[in-house]
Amino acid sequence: MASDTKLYVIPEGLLHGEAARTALARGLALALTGNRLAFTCGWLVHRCGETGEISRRLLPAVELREKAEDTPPLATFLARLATPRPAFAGLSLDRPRIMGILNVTPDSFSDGGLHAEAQKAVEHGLRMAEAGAEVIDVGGESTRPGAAEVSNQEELDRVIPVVEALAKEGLTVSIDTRKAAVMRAAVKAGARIVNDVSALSFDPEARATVAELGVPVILMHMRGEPDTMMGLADYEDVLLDVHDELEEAVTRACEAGIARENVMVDPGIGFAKRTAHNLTLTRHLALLHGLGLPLLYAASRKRFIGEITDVERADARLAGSLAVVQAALRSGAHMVRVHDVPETAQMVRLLQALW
């Protein structure tokens, strides 16, 4: 393999529960983030850095394991796929976790204006927690396509009272923001996670701030900003490009002093992605386990679901949202970010029982 060629494995033939454990014990499969998931075959992908040429071969797990014995990059990738993920923000990742979306905004694409008043937002956050959300993600700035930036002060005024009230109730709160000042104030108010759609690239102070605060962070893939991102949705290979760009974001975060065990990644469904891109990322989500980090999937009510199902209203896309969340969980997503918490929690419980 040439020195400028990068190697990936896209897991296929996924198994869950007892089937996964049995196949692993018999040497017929390879582990995926621990022993509750496994895969029986995978696409071995090579991409030449100089020419961009991509080659793919579907190989059984046994052959992948044999090849890894004398191919160090393959051994490293398989090890990252296999390693169990540590707890994130105090939450064990031995089962799927639900993050409830709480937009304290007038213009978010689905629920803008519904929870713009602090008291209504707090009440909704408490209802989501009661219904099964283990993280409440509070955001004060819409990042829908074309959304305009809001000032630091306006964002602070929207989110801080809500974060403070929910944290006082003992809930695990994440702050959905791109701004270092908001991150700092929200953590002071009780937020335990920073969730940044720009992967800490929007604000020059963001990486240093998260490193100083020492809190877990979610790095999402996006190109450009909300008002420019859809013009940047051109990829050589969306799956490999998102993997590599997330890998770069993680490297920058760690170089800034953020502990790797404090990082979760998110492929950014809908952000600088067209419908075909979103489907490819959802279908082959398991590739991103090759980063060796916990994985968040966030596609609730998004536009591509409406495009496929001909459902125009975002808040009427429950069935489609549950379908893609189920697909993500089958691929081993550790956390899902959703609007419809009771229905998602019910589905997760059933999937766990079936698996």
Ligand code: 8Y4
The other form holds:
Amino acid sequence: MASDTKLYVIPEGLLHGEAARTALARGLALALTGNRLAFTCGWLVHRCGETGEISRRLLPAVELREKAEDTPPLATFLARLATPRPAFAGLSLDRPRIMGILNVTPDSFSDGGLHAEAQKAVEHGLRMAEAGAEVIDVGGESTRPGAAEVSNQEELDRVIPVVEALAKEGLTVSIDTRKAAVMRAAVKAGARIVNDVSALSFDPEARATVAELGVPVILMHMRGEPDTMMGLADYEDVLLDVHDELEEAVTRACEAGIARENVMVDPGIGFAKRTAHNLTLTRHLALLHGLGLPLLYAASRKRFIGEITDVERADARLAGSLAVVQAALRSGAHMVRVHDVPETAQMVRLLQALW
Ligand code: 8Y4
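Alt. form predicted in complex with the named molecule, vs. the form predicted on its own above:
Full assembly next; the chain just shown is listed first.
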């Protein structure tokens, strides 16, 4: 095998709860992010670095384990899939966590001036926490293609009062921003997580800022910027490309001094991805556990759901959102970012009861 060939395993045949623990104890399955999940077979994938040629074979878990004994890269990949994830921002990841979306953009809580808007946003954040969101993701910059640029000062004016009020209430707040100055001010105001859709690549100061602040960070996959990303939705293999590009983002973050234990990854559903890409990533999400890090899935109300169901209005996409979030949780996603917190919390409770 050429030395520049990369190897991956896409877990299939997932088991949950008691079935996972029993199959692991009997050597019938391989562990996925601890012992609450296991997989009974998997696609062993090889990609040649020179030709880009990809080959895949579905193998039972037992054969994957045997093969790993004389294939070090396979042993490494299986070990990364298996290792339990440590707590992230103080949240243990042994059960699914809900991140509630709180937009503080001009169009979100319209009318009535900045103060009234902040007040409404804080109330919505508190309601989401009450309903089961363990992280509130506060964002003041729209990443919609064609959205107007927001100045540093305007973004700060919108998000900081909201972050401060929610943090004072004892909530875990993440700050959704690509700007180092906003990250710094938000953490000072009590935010405990940085959520950057550019994976710390938009602002040249971002990596050093997060390293200095020492806070957990969510690195999301995208290509280009919101205005250019759809022209870059061209993949050799979307699943493997997203894996590799996330791996590079993680490496760059760690080289800048960010602790690996402080990194969560996210495939960036809808960002530089067409409908088929979003479906492939959702279907084979478990491959991304091969990065050895906690995994966030965020598809709430996104356009591919509307495209498949022919539902134009974003706020009428709850059922489709629940379907893909459930799929992601069954693949072992550790956190989901959603608009509809009470409904998602109800679904998560039922899933847990079944497991
Ligand atoms: C309706 C409303 C339909 C909003 C789509 C949307 C992600 C993210 C966004 C994500 C992480 C969005 C800030 C896009 N998406 N952060 N942020 N992962 N980590 N669109 O996928 O929600 S904004």
